[in-house]
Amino acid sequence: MTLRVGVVGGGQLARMMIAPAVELGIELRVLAEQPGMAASLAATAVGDYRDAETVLAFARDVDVVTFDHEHVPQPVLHALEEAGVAVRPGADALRFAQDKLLMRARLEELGMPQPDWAAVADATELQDFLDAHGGRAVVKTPRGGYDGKGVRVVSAATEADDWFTVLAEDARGGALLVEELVEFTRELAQQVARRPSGDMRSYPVVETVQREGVCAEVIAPAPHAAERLADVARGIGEAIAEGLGVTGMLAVELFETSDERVLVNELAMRPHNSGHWSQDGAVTGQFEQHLRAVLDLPLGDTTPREAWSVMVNILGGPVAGGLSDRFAAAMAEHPAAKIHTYGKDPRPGRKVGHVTVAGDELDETAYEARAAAVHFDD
C-alpha cells in the first residue's frame, strides 16, 4: 500500500519534500496557498489553511498531514485532530512554536537556558524591563514573525508604541515578548528528527551567519566546536524535542554567549533553513528524515558525508531574466555544487533558491559555494 503524506503550504519547503517522496515511493499531496506555489508539482488542492473545512477535505485521504510552515490556527488543528486524523507535529507541540509567550514560559518550566524575558502589556512594563537590562532590548511580536520580521533592539520603549496600539485596537489583551539583548560571538542551530513512537535522531550542531535577519549561510558542522559544546546543543535539541511532543523534525536556533554559554533563540518544528546542508551533505537529508519521522518509520543515518558542508541562500536572484539563464556559467565554474531553486520569481531580499558544497577543507569548500551562488546575484 501507498504511504500518503500531506502537507499543508505550498512553499518551498514542501517542494524540497518531493523528490525524497519519490525515492521512498510516497505519495506527497501538498494543500498550496494559491495556484503556482513553489511545490506546485505535488499540489493536489488549492485552499485557505485557515478554513477547518478546507483542510479536513484534503486531510480525507491521507495517511498523515504535516506542514511547510507553522501558521495553521490551533482550532483547524483542533478540528483535524477530533476527526482522527494523525497530525505531526500535533496542535500541543505547534502552539509553542506559534506563540513565542509560550514557548519561553514552556522553556523555563524544563529549564533550558535562553535569555531573560518578560511579557511587557504596556510601555511602561517595557521602560523597567530596559531599565533593569543596561538600556537595550530585543521586542519581539509573539505570534507571526519570521527572517527578522517582528522583532526590533530597542532603547526606549516608546520605540514599540505602535505594537501596544495594535495590541490595544484587538481588544483581546496580549503582550509583546522582551528579551534581554544577548552578546553573542555566533548564531548555532541544532536539528532533532523525532517519531511518535519517541525515537530521535540529532545531526550536527551548525553555525549560521545571518545578514538583515535572514539566514544567509550554514557551515555544518559548526567550527571550533569542540565535543561539550556539541554534546551541549545536542541535548538541548533533544530535551526540547522530547519535553514538547515534537514529531518530524525540529530546529533549535541558538547563541553561543561570550561567556561560552549557549541560550535558545527560536524553535521550528519541520525542515529548516540551518537544515538545507543536509540534502547533499547527510547520509539522510532533513526532507527525507522528516517524512520517515511523521510516518513513524525508522530514521535515517544523520551522519554528514564529508568533512564540511556549507550552503549559501540566494537571495532575491538576478535583476533581468530567471535564476535558470544564469545555471550553465555557475555548473561550469564550480562543478561540485548543488544548486537548488524553488520556482519563485526573483525579488529583492527573497529566499529563491540555495547552492550547498561538501569537501575535506573548509576554506575552499566554502569558497565554492559562495563563488557559485554569486553568479546568481546581479
Given for the second form:
There are 2 protein chains.
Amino acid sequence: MTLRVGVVGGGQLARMMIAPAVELGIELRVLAEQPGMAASLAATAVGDYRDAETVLAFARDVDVVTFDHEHVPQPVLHALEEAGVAVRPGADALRFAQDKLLMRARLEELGMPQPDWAAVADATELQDFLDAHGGRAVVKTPRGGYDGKGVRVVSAATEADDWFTVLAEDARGGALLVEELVEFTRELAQQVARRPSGDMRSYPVVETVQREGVCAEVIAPAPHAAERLADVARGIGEAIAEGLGVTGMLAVELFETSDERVLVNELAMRPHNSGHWSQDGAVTGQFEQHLRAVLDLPLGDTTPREAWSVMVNILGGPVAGGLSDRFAAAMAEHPAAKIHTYGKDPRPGRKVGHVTVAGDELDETAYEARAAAVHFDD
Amino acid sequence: MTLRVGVVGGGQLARMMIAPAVELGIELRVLAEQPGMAASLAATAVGDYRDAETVLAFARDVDVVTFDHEHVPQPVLHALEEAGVAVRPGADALRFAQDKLLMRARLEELGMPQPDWAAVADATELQDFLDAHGGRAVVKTPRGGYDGKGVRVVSAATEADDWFTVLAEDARGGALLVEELVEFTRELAQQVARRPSGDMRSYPVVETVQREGVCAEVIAPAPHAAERLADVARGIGEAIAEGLGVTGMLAVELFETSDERVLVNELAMRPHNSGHWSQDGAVTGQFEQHLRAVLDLPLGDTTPREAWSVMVNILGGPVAGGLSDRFAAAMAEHPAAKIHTYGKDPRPGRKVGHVTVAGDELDETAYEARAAAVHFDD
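Having seen the form predicted alone, I'd like the form predicted together with another copy of the chain now, please.
After this comes the whole thing, all chains and molecules, with the earlier chain placed first.
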C-alpha cells in the first residue's frame, strides 16, 4: 500500500514536498486554492480550505492531512479530526500558530524566553505599554499575518487605530498583541521535527537575514554560534515542539540580543523558509522530514552535508521574461549553485525561488549564493 | 516562458527526472506506455512510442524531446527531427545505442579499447570466432537487450542456434555480435553529460557490481582507482560522447582487466543505474544534469558531496506487502540512508528502488547502504 499524504494548500511549500515524496515513493495529494498554483503538479483537488465539506472530501483516502500554511480554520480542523482523519499538526497545536496571543500566553506557561508582551484591547492599554517600554513597541494582529504583514512598529497608540477599529467590528472581539521592541543583534531560527510518537530531531540553529520583513538569506549553521547558543536554541525548539504538541516541522524564529539572550519571536508549524537550505545542505531536507514526521515514520539524519550552506531568496524576480530566461547565465557562472523556482509569476517582493550553495568556506559560499541569486533580479 | 521537456517512456528514469524538474522549475511531460507507470505523475499522454503520429502529437509544445529508454525506432526519431523537434540524444547518436554491431564498429573507428568482436551471420562464423578465442565467447543480439537479456556466454556455436533462426526470419537479415570473454577483475562505469553546444562534464568513474546480469551495487568513486585509471575512463567517456554525438547523459560500462586495461562493454544514452548515487552524493545529480544537457543549459558541478557514496539496488522487493511497509524499520536503523522507490509492484529480479548512503569511510558507508537495502528484500 502506497502511503498517501494530503496537503491543504498549493503554494511553494506543498510544491517542495513533491520531490521527496516522489523519491521516497509516497503519494502526495494537494488541495490547491486555484488551478495553476506552485504545487499544481500534485493537485488532486481545487477548492476552498475554509469549507469543511471540501476539505473532508479531499481528506478521504489519505493516510494523513498536513498543510502548506496555517490558515485552515479551527472548525474545519475539528471536523477532520472528528471524522477520524489524522491531522498533523493537529487542531490543538495549530491554535498557537494561528493566534499570536495564545502563543505568547502558552510560551509564558512553558517558561520560554520571549519579549515583554501584552494583550491590548484599546489605545489606552497600548499607550500604557508604550509608556512602560520607552515609547516604542511592535503591534501585531494576532491572526492572519505573515512575511511582515500584520506587524507594525509604533511610537504612539493612535498608529494602531485602524486595527482597533477592525477589532471592534469583529464579533469575536479580542485584542491586539503588543511586544517590546527587542534590541536584537541578529535573528536566528531553530527547526525541529517531531513525530506523533514524540521523537524529535533538530536541525542546527541558523541565522536569518530579513529585508523589509521578508526572509532574504539564511546561513546554516548560524556563524559564531557557540555551543551554548546552539544548545539553548535547540532546547527552546524542542520544549516548544513538545509543549505545544507539534507534529511535523516546527520553525522557531528567535532574536539574539547583545546581552546573549535568545527570545522567541514567531513560530511556524510547517516547513519554513529558514529551512530551505536543508534540501541541498543536510542529509535529510526539511520537506522529506516533514513527510516522515506527519506519517509517524522514523526521522532522518539532520547533519549538514557541508560546513556551510547559504540560501538566498529570489524576491520578485525579473521584471521582463521568466525566471528560466536567467538559467543560462546563472548556471554558467555558478555550476555548484542549486537553483529552485516555484512556478510563480514574478511580482515585486514575491518569493518566487531560492538559490542554495553549500561549501567549506563561509565567505566563498555566501558570495556564490548571492551572486547566483542576483541573476534572477529585475 | 517555462521550459518544457518531453520524455518518451514512463519508467523509473523518467520518474527520477521529476524531482529536479520540479525544483528547477522545468515542466516535464511524459509519454507513458500505459497508465500507472513509475513516472505517471508527470504523464501527459499514454501511447505507443513506436507510432510516429503518437510521438509527434506528444512532442508538440515541448522545447526538447528526450528518453527514458533507447527503444524509439529510427523512423519515429527521423519523423520528429524532420518536423523540427529538438531530439536529444538525436537519431544519429541513438543508432549506436540501439545496435551493438554499429556501436562496436564505430568504437573501433574511434580507436576505443574494447574486447575482440565480430559480426557473425551463422554458426560457422561463430565457431570460427570461438576457435580463435579459447572456445568460449559472449554472444549478443545487436538489438533490444538490457539488464543481461539478449546476452549469452557460449562454448559451442549450436548454443546460439535459436537466435540465428530468428535472424534468418528477420527480413532485415543481419548478424549476431560475438565478443571475446574478457577476464575482468571488476566492472566500472563512466558517465559524461554533453550539451548540443559540445560542452561536457564527467562524473568520477564508479565501480559497479552486477548480480545475474543486473546492477546490484555502485561505489562512487571506484575504490583504489589510481589517477591514471580515472583519467583513462574519463578520456574514453568523453571521446565516445563526442565521437558519437551524444547529447544528455552517456554511461559507458567498462571492464577493468588484471593487466590494467579498460575495455568498453556497453553504452547507454540516458541517465543510468550506475549514476543513481549522484542524486544524493554529487552536487548535481545525473537527472538534473540530463535535463540541463538536453535543454542546452550550462552543466552543473559533478563533484561528490562526500568521500564515498554507495548505492544498492532494491531488486524484486518484498514478497508480501509493499515497499513502504518496510520504511519504518529501515529508517529507524539507518537515519542517513536515502531511500528511493519507483512506484512499481514488487516482482522477482525487478528494479523497484534503491538506497544511497554517502559518508567519509567506505566500509561504514557500504555497510549502511547494504543494511538499509536489506530491509526491502523478501
